[in-house]
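One chain follows as structure tokens, the form predicted on its own.
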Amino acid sequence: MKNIDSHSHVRGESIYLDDIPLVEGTLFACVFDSPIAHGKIKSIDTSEAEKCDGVVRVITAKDLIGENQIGGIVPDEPLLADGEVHFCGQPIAIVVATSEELARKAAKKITAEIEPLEVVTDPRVAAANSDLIVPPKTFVLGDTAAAFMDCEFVFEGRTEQNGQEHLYIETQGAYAVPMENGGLKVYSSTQGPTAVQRAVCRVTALPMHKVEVDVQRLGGGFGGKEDQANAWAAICAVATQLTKKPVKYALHRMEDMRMTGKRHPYSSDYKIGLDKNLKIVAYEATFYQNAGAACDLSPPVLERTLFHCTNSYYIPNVTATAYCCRTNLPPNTAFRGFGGPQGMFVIESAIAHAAEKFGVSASEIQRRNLIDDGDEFPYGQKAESEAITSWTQADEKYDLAALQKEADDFNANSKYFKKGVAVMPVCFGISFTKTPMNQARSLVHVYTDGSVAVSTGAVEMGQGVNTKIAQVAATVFGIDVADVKVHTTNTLRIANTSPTAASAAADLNGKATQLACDTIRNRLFEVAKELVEAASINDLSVRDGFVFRNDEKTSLTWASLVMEAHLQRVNLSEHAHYATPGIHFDWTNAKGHPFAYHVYGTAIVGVTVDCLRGRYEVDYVKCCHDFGTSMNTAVDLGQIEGGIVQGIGWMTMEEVVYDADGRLRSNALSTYKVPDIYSVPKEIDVLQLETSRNNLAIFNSKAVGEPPLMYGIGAYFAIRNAIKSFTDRSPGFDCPFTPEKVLLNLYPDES
């Protein structure tokens, strides 16, 4: 089945925020940010900005109703800066006016006296200087130190892993409306539509039932939208209440550059010990992230480094200890993958590390330590693991060693062109890891009319949720799924919704979609059973819109069977409640069963590097990957082969940069580079693992959002690996793997 949304996005009439036709005496708004990146606030001079065509008013801090804060875990973010700067595009003042072209024109004006203090943009620094947001964590799985006395070989290294732009196509924005008796309907690109409502109550001092947020779809959200869509979502609002009037703000492409957090940098460290038959004896790991000035998403996102800390191995003695640092950037936020792709460059790096010192390829050392059936995870939870599988089934259908003696082969043979080829295995765990937020709603109506609506939670973001909820409905009601509607994310529909992340969003909505669907079906079945004289609603089913009876078709159509049920006065909505049972996760002592499943897969990576220029190509990215049984193969494979791709640019060519002073760089698409269709793989092969293994996603299908950006991991190895053909040096860990970094690799001496 194709993605539902197809059709509309291809002839331009799906709506995003900026499709929503405005009410009549919309303003605009456009905010102040700071030109700097840490300083005391002298003065605001807001007076010749006032003063300016059409400016409605100007808000600072000072003129909040309810609370400057919009901080979610630590309450350590304000709205709009008062007393101090933080960040260099720190929001300060707020401007409304008659028009968005207007309201920036005036922001221009506004000047502010900001005493300079000390800026920190390193995490090592940050962590130095004890300024940590929460406490270190830190998973302990056996005795390393005692462990690494027995080892026979023990390697130490360093990585370095930059930030990644989410660079969605639509920009953060929101859309605030006055309401009645003092509500407000606001309108946000939220990947979380509660956090937008709870950010925005606290702002305006309203009550959660006065802020109804809807979202009909995101145009790409990849994190980004997870908690850094509030602040604009609360600027808006807090208009919107002083103004009485509708208020808009979408940002331009440079604004939310500037002005947002990106993937989490990590510097690390790591000690890794293995016996003579390169089994991984211990491990100890290190990382402190750069969390940026204030707290955001990135504690979770710091322990869910550490929860796949040790990638797809087994590892018996393993300390992993991780530190959240502030620093002077924007807060930095949720991306693709959320803090498990740093976790795993490191240990691929000190895989990488130990196969050069014991010169054999980082595919031995690989393969012989994947976590099998019972192992234990660091953080306690036992495996149930397709790692050895997936690795297996790749190698049997691509042949890693044909592979790779092609690439030896030309090597031998061309002397400025090298080929390298690395191998990425990847364990990923699907579950928020905060176990309470493993929950959802759904709300099903079928109408007299036989068709059927259905709201959740889940908010459609390009990734085809809402395909697989009208599939779920679809399959359990057994009707077309064009007879099935998928309604915007509303807060008044549905309540206390989790955001959509951690690849969860299909499981959890999904499964409450199921459960009500089933309530309703077997409501309907009940009044079926009479009017076709069926022993037991079990012999019932419906297909192609007929009842049929122990699989035999009846004159009974669906259409019929539900009006006579609403004649019966039968209930034909449901709303419907899923916790994902069975998970816990105690940080007291760091152990518990935190995941539903987990994604296994394994991707082999081969790439050609120009080591004249410093250029490369990908040539192919060949894996096989855990799916479960899926139940949309063309949207799981569009989200495989994009995450491939955003994990290549990732490792490559995407490269946040700040200057010492804490100012983007690298602050629009002139410099700031990501993968086009001339630098994606030449080839990309997905082998669906054959597995029969039950789980706990929606109709057997696993997620599949995050694991497959970690595929990309193998890009930058295989670049690495091309490099080590060339020249007798080894290069550090430090993605990404610009061309620039590449020459000064391949010519060490020179640079």
The other form holds:
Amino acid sequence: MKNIDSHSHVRGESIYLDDIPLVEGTLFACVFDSPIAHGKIKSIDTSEAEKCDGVVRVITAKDLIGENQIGGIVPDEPLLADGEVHFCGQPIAIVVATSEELARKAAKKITAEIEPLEVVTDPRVAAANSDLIVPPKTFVLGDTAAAFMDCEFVFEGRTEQNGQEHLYIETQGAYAVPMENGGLKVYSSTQGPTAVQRAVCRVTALPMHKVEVDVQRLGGGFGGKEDQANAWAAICAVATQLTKKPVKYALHRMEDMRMTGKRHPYSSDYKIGLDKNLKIVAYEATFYQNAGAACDLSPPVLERTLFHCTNSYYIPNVTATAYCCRTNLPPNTAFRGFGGPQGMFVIESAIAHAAEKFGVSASEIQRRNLIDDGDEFPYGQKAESEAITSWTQADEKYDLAALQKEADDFNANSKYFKKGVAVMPVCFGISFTKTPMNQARSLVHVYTDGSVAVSTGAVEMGQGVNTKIAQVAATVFGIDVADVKVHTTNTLRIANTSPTAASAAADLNGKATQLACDTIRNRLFEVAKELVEAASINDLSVRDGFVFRNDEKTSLTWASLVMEAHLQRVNLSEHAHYATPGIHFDWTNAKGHPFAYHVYGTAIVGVTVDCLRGRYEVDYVKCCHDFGTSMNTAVDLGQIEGGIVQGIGWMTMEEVVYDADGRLRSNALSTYKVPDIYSVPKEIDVLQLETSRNNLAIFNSKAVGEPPLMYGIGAYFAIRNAIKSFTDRSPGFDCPFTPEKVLLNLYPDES
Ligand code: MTE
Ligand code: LUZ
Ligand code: MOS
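Given the form predicted on its own above, what does the protein look like in the form predicted in complex with pteridine-2,4(1H,3H)-dione?
Next comes the full complex, and the chain you just saw is listed first.
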């Protein structure tokens, strides 16, 4: 089944924030943001801007009616800088004008006198200064200190990982419209309608029941709109409250790149101990997370790094510590994988390091240490593992040894082109690691013509969640998907939503929809039972628009059943609540069962490096992926392909560059390169893992949004392997592997 949005997407008819028709009298906002990364604000001069054509109002921190604060986890993020600035791009003032152009023109006329303070951009420097946003977190399994003493081989090293720009096609934005009695309706391009509602209420001092947030769909979020859509909605809300006019703000690309946070860069240390059979006996890792200037979602991102620090491997002795370091960069935030990829890169680096010293392929160490059923993760949960099966099935289908031999043969005969192969196993936990967030609600109406409307807390951002939710309703009722409409995500219809994140939206909101539809169907079948004289509702089903009794078609249509039930005054609506059962986590001992289940897979990645120019191509990504039982293979394959390409982009060409003054240099599409059609892998082959275990996923169809991104990490190690067949020197573990960096590693003596 196709994504239900495909027709309107291709025709350009799908509605995004910028397609919402504007109300008469709408004004436009634009932000004046800090030109420097750290300083004391001496004065702000808005007088020239106020005199500009079309300017209705200029707003600074002192004008806010509510609290000047949007920090969700830690209250350390003013909406508008007050007294100090902490990063380049931090909003200081809002200009509201009669057109977008006039607002932007006037914002350029604002000046601020800011006395510079020391700028820190390095997380290790922040940690040395004890500038941590929350206390460090540690996971311990077994006893690493004792285990290292017994290890025959111990290797230590350091890794550097850079950030990643989300580059959703639709930039951040919001549109606030005043309602009666001081209320507001806010359209926002957000993954978290409730997070936006809370932020808006805080800065306007409105109670939540007076603020309605509505989301049709996003042109991509990738985590960048889990928390960071809040500021723009709050800015529009404040401007609407003060002008009593609708206010819209859709960021330009360079504003978005400059002012919003990205994937967290990390600097990390590892120590790995193995026995002579290549079993990993002990592993220690220390992560320095570059959180940026405010907390945002950094602590849970940091936690997910710890949760994924051993990836798909069972290691009996683990100590992992993570520091949440405050720097003068825009606050970094959620990004597909949410810290998991950062944890995985470090263990993969440690394994590659050990393999090099042993003179074996990293895949030998990887394979011998895969986690098995019943093995314990460092956080106490026991694995129901598909790590070995996905590896075995990938190897059977794609023949790792043959792929390696093909590369070796090629390399023996080629001086300046070298091929490299790497394997990337992935194990990713599904559930928000904050247990209370794992809940969702669904509101289902069956109308008297038999058509069905569904509302949930899930936000459609291209990942196909609405398609899956429509499929759930259609499957439970036995009707056509075309008879189900999934409506906008709206805080009046669905309250207190968790953001659409953690890959869990289809599971949580799909399960709630399933519960609501089950209830309505059972009521309808009670009516049908009498009409078609069935013994039990269990004998009934709906197919092709008719009610069936014991698989035998009756003359009762679905639509007439619905109308008859309505005439009998049966309730045709239901609001259902779902909370993932069985999950818990206790931070006092850092143990528990935080995940509903894990998604596993194994990818084999092959690349060719041009050793004269440093350029490379990804020849193939061949993976065996654990779908559970996919309820929509087309959507899931799209997620896998997109995730792989986004992961490869992070590992190879995407380079976020801040200078020492904390100014973003890669601030436009001319200086920040993402994968395009020419740089995607020439081949992506996906094998569906054959497994029939039960899980807590919707219809057994496992979450797929984030896990495939981490297959992309294999591209880094494949490039590294290709380089190693050209030169004797081994590259460090420092991503992304841009062509420039590849070249420097190919000719280390010249650099
Ligand atoms: N796919 C598209 N096309 N656009 C997106 O913004 N976000 C990813 C992933 N796939 C994203 C995407 C991220 S970060 C997450 S957490 C999941 O989708 C969220 O949706 P799900 O829970 O429905 O999988
Ligand atoms: N967001 C969040 C997430 O708040 N908690 C999580 O555990 C998470 N995991 C992945 C992506 N977003
Ligand atoms: Mo995704 S990082 O959970 O929005």
